[in-house]
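In C-alpha cells, the next block holds one chain alone, the form predicted on its own.
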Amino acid sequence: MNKRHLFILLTFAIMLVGLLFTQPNRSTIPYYKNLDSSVQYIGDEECAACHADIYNSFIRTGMGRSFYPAGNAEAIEDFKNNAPIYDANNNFYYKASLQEGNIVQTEYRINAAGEKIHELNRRADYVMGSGNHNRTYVTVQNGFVKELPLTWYVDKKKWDLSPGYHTTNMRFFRPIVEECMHCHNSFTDFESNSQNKYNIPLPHGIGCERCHGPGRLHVQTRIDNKNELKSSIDYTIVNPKHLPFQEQLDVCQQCHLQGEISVFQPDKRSTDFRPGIKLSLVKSIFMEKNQTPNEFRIASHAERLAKSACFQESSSLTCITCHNPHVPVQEHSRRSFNDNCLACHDPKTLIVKNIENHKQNSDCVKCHMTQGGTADIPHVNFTDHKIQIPKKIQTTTTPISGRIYNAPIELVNFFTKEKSPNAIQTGIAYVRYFESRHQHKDYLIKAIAMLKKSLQENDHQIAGWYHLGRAYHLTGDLKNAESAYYQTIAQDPNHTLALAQLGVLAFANERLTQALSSFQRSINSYPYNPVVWNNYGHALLFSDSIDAALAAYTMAISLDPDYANAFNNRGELLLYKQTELGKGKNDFLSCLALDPDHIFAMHNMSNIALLEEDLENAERFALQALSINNDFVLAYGTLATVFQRQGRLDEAKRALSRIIKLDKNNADARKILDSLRD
C-alpha cells in the first residue's frame, strides 16, 4: 500500500472516529437549546399569549388545578353536614368550617364532662389537589408551608384525616418539603437549606414549563423574529412528543413515579430536572423489591405501567400514547382510550375464550385496568396502570400507613434495578427510609455497611458522609457519628445540617464551647432554622449567657410561632433565671395551647401554682402530666409537695416512694420520705 492510499485511509478513519464522538447519542437527540441552565422560566401567562386554546384547556386539567389559593377554590366541600373527625390515638377532634370566606380547620379536645379543654385553629392559605379525587389544605407562616390535618375526599364526599395522619398525626405542623411541593406545583423559590421554607407568593399549579422546560429563550426568539423554522422541530422549547423514548417517559415520571424514597444525585435537587434529560441523572427512585404484586398508589402510574406486558413488549408505549396532557381526563372519551388498545390488539386476531367481550366496541380498560382504592390514600377510586389479564387481577387496598412490617424490606433503584447499584445512593435511601417510614435498626446497619465501604473507595461524597453520620447517630454510636459529620464539613464547611448535628453532639457531651461554635456556624450558613436557634439557646443558657439565650429562643419563636418547645424553653429561662413569673407563665400557656400534651410545660405550670400557693392547680397540672406519662418523676415530686403542705402525708409518702422506684439514686426523695416516716 503506497503512502497516498495509507494517508487517505487514516484520514477517513479519523473522520469516522470524529463522527462517532460528535454525533449526539440517543439520550441527547434532539438537543433542545432551553436545556441550558442559563435559560430562565417565564410563567404561563407568556405561553397563553400565543397558545390561548391550549392554555385555557390545560388550566382545567388536574395538573393545571394542582395548587392554588384557598380563596380561589370553587366550593365543592360540605361545611354544614360534616360531623367532627375523631383521632382516637391522640384524643383530638377536628372540624372544617367556612368563616368569613376562609376555610378554617379546628382541633379541639373535650374532657369526661364534655367540656372543651383545648382548641387550636388554622386558616387554609392554599389548596393542594385538583379536587378530582381529593383536596388537602396548607397554611403558611413566615414562609414555612405546613399541611393541615383534614382532607376533603371527593369520591366519597367526606372529610377525614389527611393521608398518613391515621398513623402519625402531625396536626397543623407537617412540613411541605420541596419534593412534595414540586410534584403538586410549578417550581418555587424554595430556600434550599430549609425543610419547608419558601419565598412567597407561591405559584398557582403545575405550569407549561414543567413539561416543556423554561420558555424565556423560545419567547425571546419569537419576539426577535429569529425563529424561522427550517425543520418541523423548534429547538428553543421542548416538545415531549419529539423526545426519545426514555426522556419522554421521564417528563411524566418526574412526578408520576412515586416509589418509596427518592435520593438526589450529588449537587442535584428537583429543580435541576428539565424535560429532555434523563431523570436518573437528577435522582434515584427506590422501590420495595418484593412489593405486594397488585398494590398500587396514587402516583405509581409509571411503575405500574412498566410491569405491564404491553409496555415491556412495546418500544413506543408512553404516557402520551393514551393521555393528552392539555385536555382534562374527564373530557377524554372512554372510546379514545380503548382505541389505543385496538391499535395493537385487533379483535379479529385475538385468541380468547370469551369472544363476546373482545369485539370492536368492547371496553378494554374496564377489564384490563381495574379501578379501586390505593394503598396510600384513603377514600379514592383510582385506575391501576398495570395492564393485566382479568383473572390475574387482585388489587390490594390496605393502606401503607396501616401495614405491619414483619421484617425490613429491601430497596432497589427503579432505573438500574439490580444492575450496578450505587451503594452510596442505596445507603442514603435506607437511612431516609428508617427516618420516615419504618424504624427498624437493620436499615441503619445495612446503610452503615454500604456507606463505609463505598466512602473508602470514593470519599468525596458529601451526602454520603452526612447520612453515614445520621446512621451512626441514630444507632447511638456518637463517636463515629461525630467523625462522619466532620468529614461532611471538611468537604462542605457550610453544611448547615452537619454543623447543627455537631452542635447537638457537643452539647450532649458538655463541650459547650464547641457546641456554641457549631451552632453559630450553622446559623451563619443558614439563619432561618428555628430548631438550630432553639438548640443554640440551650448552649448559651448552660454557658450562663442568659440574655443571649433569651434572644436565641425568641428568634426561634419569631421564625416559627408554632414551635411549642421554644416557648417552654424561653418560659423556663424567664421563670428560673430571671424570676419573671408572669412572662414565664404566658410562655408555658402558649406552649400548651400548641401542644396540650407537653408534660414539661405542665410541670412548669405546677411550679408556678406552688409559688402562688394555688395547690389545687398545682395538683391538677401534675395529674394531667401523669395521665400522659405515668413515669414522669417531676410530677410525683410536685404531688409530694402538695400533699405534704395539705397534710395528706400518706399520699405524700406514696408519691415519694414512686419517685424512688423510678429513680433509685434520688437522695432528696429518700431524705424527705425518711423525715415523714419519723
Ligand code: HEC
Second form
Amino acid sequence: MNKRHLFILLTFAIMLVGLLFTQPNRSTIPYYKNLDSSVQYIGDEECAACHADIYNSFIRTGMGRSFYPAGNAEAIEDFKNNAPIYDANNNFYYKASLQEGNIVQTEYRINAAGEKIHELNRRADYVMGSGNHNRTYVTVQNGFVKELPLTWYVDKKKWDLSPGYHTTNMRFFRPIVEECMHCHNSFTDFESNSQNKYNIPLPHGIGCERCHGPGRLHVQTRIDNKNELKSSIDYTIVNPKHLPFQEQLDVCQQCHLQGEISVFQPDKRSTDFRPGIKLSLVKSIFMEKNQTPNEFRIASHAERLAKSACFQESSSLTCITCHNPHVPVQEHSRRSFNDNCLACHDPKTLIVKNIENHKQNSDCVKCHMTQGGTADIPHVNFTDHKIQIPKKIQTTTTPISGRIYNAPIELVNFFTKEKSPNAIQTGIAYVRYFESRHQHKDYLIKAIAMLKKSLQENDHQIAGWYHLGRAYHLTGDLKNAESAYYQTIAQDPNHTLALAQLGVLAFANERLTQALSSFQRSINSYPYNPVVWNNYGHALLFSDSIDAALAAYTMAISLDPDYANAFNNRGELLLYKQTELGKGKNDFLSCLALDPDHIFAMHNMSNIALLEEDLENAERFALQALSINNDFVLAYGTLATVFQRQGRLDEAKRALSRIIKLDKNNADARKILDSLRD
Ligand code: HEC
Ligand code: HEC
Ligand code: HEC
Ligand code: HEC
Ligand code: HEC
Ligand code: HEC
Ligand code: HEC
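Any chance you could show the form predicted in complex with the ligand after that form predicted on its own?
In what comes next, the whole complex appears, and the chain from above leads the way.
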C-alpha cells in the first residue's frame, strides 16, 4: 500500500468518524422527522391505543380538559344562590342559569320603575378552562366564536364578570382569536383571514401532539416494524426530554409565556410552531420593560421562572425538571417538588441564617415559591415561579377592576432582550398594543418612527407596511396611511385588510368608484368579513346602487347576526330609500335588542313613529336618545316637530334654539324658529 492510498484511507476513516460523531445541526435542519410539514396530526385517540396509561392520566389534567362542549361539563357552578352581577359602568345586569341542560347567560336592564327594558340571552356552546381555577364560556354563531360576559371563579365559588370585562365590558361579543384558542386547545381549522371564524366542531382540549408534534409518521412506523428500534431516541416523534435546553423550554412556552403582546414572524401563525424548533422562529413575545417587581400574571410561569437565580445560574432548569405534564399538578406531592430543590441545593452545605428551616424534609416551596392572586385575573391562586428569598408578593384578594394604565409602557422582546431588537416586530407590537390594550398616542409615534426607518432599509415587509398604515390611520394622517396601504398591496395584491382599509379611506374622501373597487377586491380575496360587507354596503348606497347595497348589508348580517350597526344601516336604507316602514322598524328593533344604547337606531325609531303619527313614541325615543347624548342634534329636530304638531310651541322653540346652538349653520332650524316667533 503506497503512501497515497494510506492517506486516502485515513481521510475516509476521519470522514466516517466525523459522520458518526457529528450531531445533526439542530437549529437549522429538521432532526425530528415529524417536523416535516407533510406529517399529519391524528388526534389523541390513536395514541391511546398504545399509550393507554399516559392517555388515561393526561385526560384528567387541566390541559387535557382545557376546552370542551358545554353539554359535557360536569356542573360545578352554582346556579341557585347567584345574585345578578351588576356592571355599573354600563348599567347592565348579568345572570347565569341552567335551562334544559344548557348554560345560558342573560344580560338585562331595569328602569327606574323596576321594569325590565332589555334582555339578551346567549347559550354557552363550549367551556374554556378545566375548572381547576375558573371557567369561561364561549358561544358559536356561524363559526364565529365569542366569549360570554360571566366567568365561574372556582376558588371563590362565585360568578363575576370575565377577566378584562371590569374595564371593557365586551358583553357577548369578544372574539376568541386564533392565538387565544391555540393556547387553550389543540389546533383548530381556523380561517386565517378572519378574526374569530373556525370550522366547527372544535377539538376538545390540548392534546398529545402539541408537545410531541404530529403523530402520523410515528404511528405508521410503529405499526409497520413493531420491534425495530434503531436508536434510543425515536426520531419519528418528539420526546421533549431529549430536546436541547431552549427547545425543551419552548414546548411549554408556546402557551405558558403570554407577555403583553406577541407578534408572529412574517407568514407565521401559531400552527407553525412544532415541538423541536425555537419558538422565536415563529413569534416575538413582548414584555413590559419596567414591571412592578413582584407582580405576576396568569400565563407567566416561564417569564417568572426566567427571573430566578436558579434558572439564570443553572442553565438547565426547565418546566419538566419539576413537572410531569401527564399527571394533574394536584397529584404531584409537595415532597416531589421539594426533592427537585434538593437535587441542586444540599441543605447541609447551604449558607443560610436559619438552619432550622433548611433541613432535608423542609417545605422549600412554601417559603420560596409564593402562592397568591395574579394581577390580571381576579379570584384565583397561582404559584409564583420566581424562586426567591421570601418577599411579600403583590396579591389581589378582591376582584381587581382590570389594569389601570397611566403612562405608556415600554415593550421589550423576551427572546432578544435589548441586545438586538427587531424594529419591524417592535413597531408592529406597539401598533397592536395600542389597538388592543392601551390607546395612548405615544405608542403610535414610536411605531411610526421604527417602522419607517426599517422599511427604508428593507421594504419587502408586508406586515410592516400594513401596520405603518394602521399607525398613520390611527393618528389621523390619512394621506400617509393610504400610501402605506398601497405599499402593502403592491407586495401582496390580495391583502384583504389593506384593501378594506383603502376602501374606507377612499369612501371617507368621497372617491366612490375607488372605494367600490377596493371593497370588491377585499371581498374577492376573503368573502367572510362582515365589516367589509357592511362598508361595501355604504359605498354602494352612496353610489345609488340600492339593491346591491341592501344585499351587502344583508350579507353582513347573515355572516354575523350580532352585528348591531349593520341592522341599523339596512334599516336606514329600507326606511329612507324604499319607504319600507315595517321592515325598517324590524331592523331598528333588532339593532336595539343587541345594543340598547344605539343612539341612531333610537333616532330612526322616533322618525318612524313620526311618520306613523305616533307622537308619543316619537317623543319617547327622542328623549331616550338624548339621555345617552344630550347634544344629539337630530333628536332635537324630532322633538321640535313633535312639539310643533302638538301645539307645545314654547318647547318647540327651546328645541330649535338648542339645534342652532349646537349647529350654528342650520338654516332650516333658524327659519322654523323665526316663523314660530312671528
Ligand atoms: C402502534 C403503537 C403506537 C402508537 C399508536 C403510538 N405510539 Fe408512541 N410509542 C410506541 C412505542 C412501542 C414506543 C417505544 C416504547 C415506549 O416509550 O413506550 C413509543 C414511544 C413514544 C414516545 C417516546 C419517544 C422517545 O424517543 O423517547 C413518545 C413521545 C410517543 N411514543 C408519543 C406518541 C404519541 C403522541 C402518539 C399519538 C400521536 C403515539 N405515541 C402513538 C408505540 C406507539
Ligand atoms: C397548547 C398550549 C399549552 C402547552 C403546549 C403547554 N401548556 Fe400547560 N397549560 C395550558 C393551559 C391553557 C393550562 C390551563 C388549563 C386549564 O386548567 O384549563 C395549562 C395548565 C398546566 C398545568 C397545571 C394544570 C395541570 O394540567 O396539571 C401545568 C403543571 C402545566 N400546564 C405545565 C405545562 C408544561 C410543563 C408544559 C410543557 C411540557 C406545558 N404545560 C405545555 C396550556 C399549555
Ligand atoms: C400565550 C398563551 C395564552 C393566550 C394567548 C391566552 N391564554 Fe388564557 N391561559 C393560558 C395559560 C397557560 C393559562 C393557565 C395558567 C395556569 O393554569 O396556571 C391560562 C388561563 C386562562 C384562564 C383561567 C383558566 C384556568 O382554570 O386556569 C382563562 C379563563 C383564560 N386563560 C382565558 C383566555 C382567553 C379568553 C384568552 C383570549 C382572549 C386567553 N386566555 C389567551 C395561556 C394563554
Ligand atoms: C404538555 C405537554 C405534553 C402533553 C400534552 C403530552 N405529553 Fe407526553 N411527554 C411530555 C414530556 C415533557 C415528556 C418527557 C417526560 C420526562 O420523562 O421528563 C413526555 C413523554 C412522553 C412519552 C415517553 C415515555 C414516558 O413515559 O415519558 C410518551 C410515550 C408520551 N409522552 C406520550 C404522550 C401521550 C400519548 C400524550 C397524550 C395523551 C402526551 N404524551 C401528552 C409532554 C407532554
Ligand atoms: C437546576 C438546579 C436548581 C434547582 C432545581 C433549584 N435551584 Fe435554586 N438555585 C440554583 C442556582 C444555581 C442558584 C444560584 C446560586 C445559589 O445561590 O446557590 C440558585 C439560587 C437559589 C436561591 C437564592 C435566590 C436569590 O435570589 O438569591 C434560592 C432561595 C433557591 N435557589 C431556592 C430553590 C428552591 C426552593 C428550589 C426548589 C423549588 C430550587 N432552588 C431549585 C439552582 C437550582
Ligand atoms: C422548581 C420547580 C418548578 C419549575 C422549574 C416549574 N414549576 Fe410549575 N409549579 C411548581 C410548584 C411547586 C407548583 C405548585 C404546585 C402546588 O400547587 O402544589 C407549580 C405549579 C404550576 C402550575 C399550576 C398553577 C399554579 O400556578 O399553581 C402551572 C401551570 C405550572 N406550574 C407551570 C409551569 C411551567 C410552564 C413551568 C416552566 C416555565 C414551570 N411550571 C416550572 C414548581 C415548578
Ligand atoms: C420557613 C421558610 C423557609 C423554608 C421552609 C426554606 N427556606 Fe430557604 N430561605 C428562607 C429565608 C427567609 C432565606 C433568607 C434568610 C436566610 O438565609 O435564612 C432563605 C435562603 C435560602 C437560600 C439562599 C442562600 C443564599 O445565601 O443564597 C437558598 C438556596 C434556600 N433558602 C434554599 C432552600 C431550600 C432548598 C429549602 C428546602 C430544603 C428551603 N430553602 C427551605 C426561608 C425558607
